[in-house]
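Here you get one chain, nothing else, as structure tokens; it is the form predicted alone.
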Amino acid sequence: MTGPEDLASWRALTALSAQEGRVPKACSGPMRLGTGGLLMDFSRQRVDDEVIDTLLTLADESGLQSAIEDLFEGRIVNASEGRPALHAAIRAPRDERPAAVAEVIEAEQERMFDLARRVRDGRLRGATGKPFSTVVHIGIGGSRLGPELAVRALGGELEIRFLSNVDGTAAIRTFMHLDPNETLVVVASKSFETLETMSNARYARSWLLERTGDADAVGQHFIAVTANTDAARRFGIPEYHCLAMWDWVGGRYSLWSAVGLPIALALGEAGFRELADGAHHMDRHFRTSPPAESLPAMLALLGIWNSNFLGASTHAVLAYDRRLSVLPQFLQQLEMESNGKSVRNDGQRSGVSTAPVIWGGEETDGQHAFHQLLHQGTRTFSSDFIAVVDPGHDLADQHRWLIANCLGQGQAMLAGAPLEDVSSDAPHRAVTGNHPSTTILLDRLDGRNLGMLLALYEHKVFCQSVIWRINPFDQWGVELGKRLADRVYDALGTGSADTVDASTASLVRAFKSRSG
């Protein structure tokens, strides 16, 4: 296998980006694509017909269309672990799912919806007979970010709190002021061994037992989402309160599975299905559209142009809607854990840069924090602006200002304020501009449009992985950090510091001497 840098189209793009003083001409066609209630405008990208045509050739030379079919047909696309990636199958209608998983998906979804219905209508109650008023969802990474994003964005009827960080302060504050008799705890961990999740789960169990004095309360107040039901049972959760996680669905793609139980609890079965239907709409669009008309493919190709050829090593996600405040965190994991790789599928080191650093914030707060660097700093970056047309409230003037800022900031990043346009004695007012961005508009923030947005980014990540020739469905770097933490944990206790490096051993001694 050769690298993408060996393709004729990659060499052509390198030559185009290296043309000194090159100013892209206006594209002859529309720089806007849409499907359903989602519109993607890339008129503020530094591209022209020649660049776009060459990017589309890159997609063709990379075998993107056949890779898309492999994904949807359930073929092995996670090469290092020998697995398919079937997250799209979960949200598809039953007759469009690969036969090998159609029935198991249907059965597990019905179990999830049944649990959600019984919690929501009060038939499933706590140990003292009280209905549940609050749900605490314990999970980390994909077992938390997707469900929290959807619940924060779409609201719901139950109060749902999310706990992921192993920091004890987070655990204490999550359970603060809760009534244990009315609290349901969901523990989401594929292995049921994840350090942060199980540490918090044990705290939750102790919190419940200390306040109820009922040893049997765990079985009534806890639900597990896991592939390790034996471990969940040993923890005290009965099998009928265990929902399945599958190894053919990666954590950062798992909100569509039983990991999304908080979404079903908050929104009900209809709300969950609306979210999944939106994602499936994007799946169909992605699978059936040629790259030139495909929102995910074009978003991916523009990202590659910006990061590999224009030098943008960071990408900002600028969400102009408070309900999408978790989106930058969600995309950080989705993009950087998926494509933050330096080894190709053939085992050779990548000869090109892969995923950029993804970051962002809640706008317009970000404009008064980091936008100064974006406008007048020295770093090269790209960005996505995301806004909602119908705000879902009646504060029309505030929404008009919000959208004005969103569109105005994109204009400023591209056009800037050149030195010749400002006073000669005020060069500090100059803004270089020339920073590319894409603007994504949702007609409204409902389940269907949010599902489309999330699937858009999932497929963008897949497209880029195909072109970079890396595996977006494993995360071996994360495993290394876990192993090292185990050694340090022992050293911080009664274990020897000889198992860690000299610098870490010195820090361990410093911590222990200061902790009394």
Second form
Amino acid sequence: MTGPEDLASWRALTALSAQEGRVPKACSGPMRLGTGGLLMDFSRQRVDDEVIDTLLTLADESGLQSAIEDLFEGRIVNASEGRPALHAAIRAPRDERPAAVAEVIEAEQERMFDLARRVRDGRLRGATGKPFSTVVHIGIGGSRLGPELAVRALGGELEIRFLSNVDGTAAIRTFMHLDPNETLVVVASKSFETLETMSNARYARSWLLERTGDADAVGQHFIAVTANTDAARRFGIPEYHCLAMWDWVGGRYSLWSAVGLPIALALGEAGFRELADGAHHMDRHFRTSPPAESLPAMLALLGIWNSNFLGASTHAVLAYDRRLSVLPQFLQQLEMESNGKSVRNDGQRSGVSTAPVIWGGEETDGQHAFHQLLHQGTRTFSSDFIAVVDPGHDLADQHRWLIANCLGQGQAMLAGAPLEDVSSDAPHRAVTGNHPSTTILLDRLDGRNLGMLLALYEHKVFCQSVIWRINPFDQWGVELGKRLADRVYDALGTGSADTVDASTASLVRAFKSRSG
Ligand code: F6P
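Just the form predicted alone so far, so send over the form predicted in complex with 6-O-phosphono-beta-D-fructofuranose.
So here's everything in the complex, that chain up top.
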């Protein structure tokens, strides 16, 4: 079996990357692509026509176009779990969905919108007859990040709090000062078994019961979003308050399903549909455009060029808009949980690096913290700058400064300030530059453009997985940590420390001796 490194295009790219001095001006074509209200500018990438042509050949030799069809046609693209990945089907119009899932998606969306409508207009009330004023959404990973990103970005009428970690302080603070009679709890967990989510759900249940003294209140104040309805029912959530998730939608691709209930609660059906329509617009663009004109494919190929050929082992997501504060975290899960793999689809170890470390921050805060390392450190990295043209407020001068900083940082990262440009007695002022970046501009931050942005990254990840020949839709690597935590949990109680290694056992003893 072969890996991507055996392709002629991969070898050609290796040779090209060994050449010195590739600069963007060597490119003859336009260095930007756009669709709808989204523009992707890659004029700050270290590529020229030859690199781009060879990257496109790599896409071709990797069978990208037929892989895209497999994805949209609902074929098994998640081989280790024997499943298709149908997140794009959920946001497609009814008549464009694969027939096997068209009805079930429609029915479940209608149930979600109906629930959201009744909460929003006050028909669905708590046990004492009060309408709900606050929603606490309990879920982790994909069962939290997508909905939280959308709600923080787009706002909405209801107060929505998100609780994910198993840290008790987080649980206590989330529920602090809330009126239990007006609080609706959504428990989103595909498995309904995840440690953090179930611990927090149990805390929420006792918080509610202690304050209302009403054992039936759970049925009225809790909604489950899960593929494991039996477990939700055993927890005390009646079936009419259980919305379905499906095994053909991965956790980190699930905000388009009923996991997005907080979005429908905050923005209503129209707001949710706008987001989904934006994502669908990107789906269509992705499915019908040749790679040279496809935003997701180009973003993926540039990422491969930077990480596999120019040596960027980290990629920074730099969001220049407060409303996108959750984006770096969302993309961290999307990219690293999807493509953080080292075994190929054919079972062989990958001979090339796969996903880089994704990290990031928001706005100019980063410039006063970690950008120093980006400008003058010794690491190789790439980055995406994401900014919004219309700030949605009238502080025009502040917005101009924000954008000036965003665009200026990209310039500094590429051009730098070479030693010859700074005075010879101040070498510490030199800025290396040569760090590639892509700038993504949204005309405005509405549901449609946000939906497009998220689908852009989802498909970028898919394209890269095709080229690396790995499965982006499973996440077996997280299982070991869960198993070990179970053993350590026992050892921290009355269980034996023999099941853990020597250093863990000594840490367990240190913890126990200090906790009295
Ligand atoms: O981190 C592993 C993971 O399975 C993610 O893929 C998922 O988004 C998260 O845990 C939550 O899982 P669940 O929805 O089953 O609670």
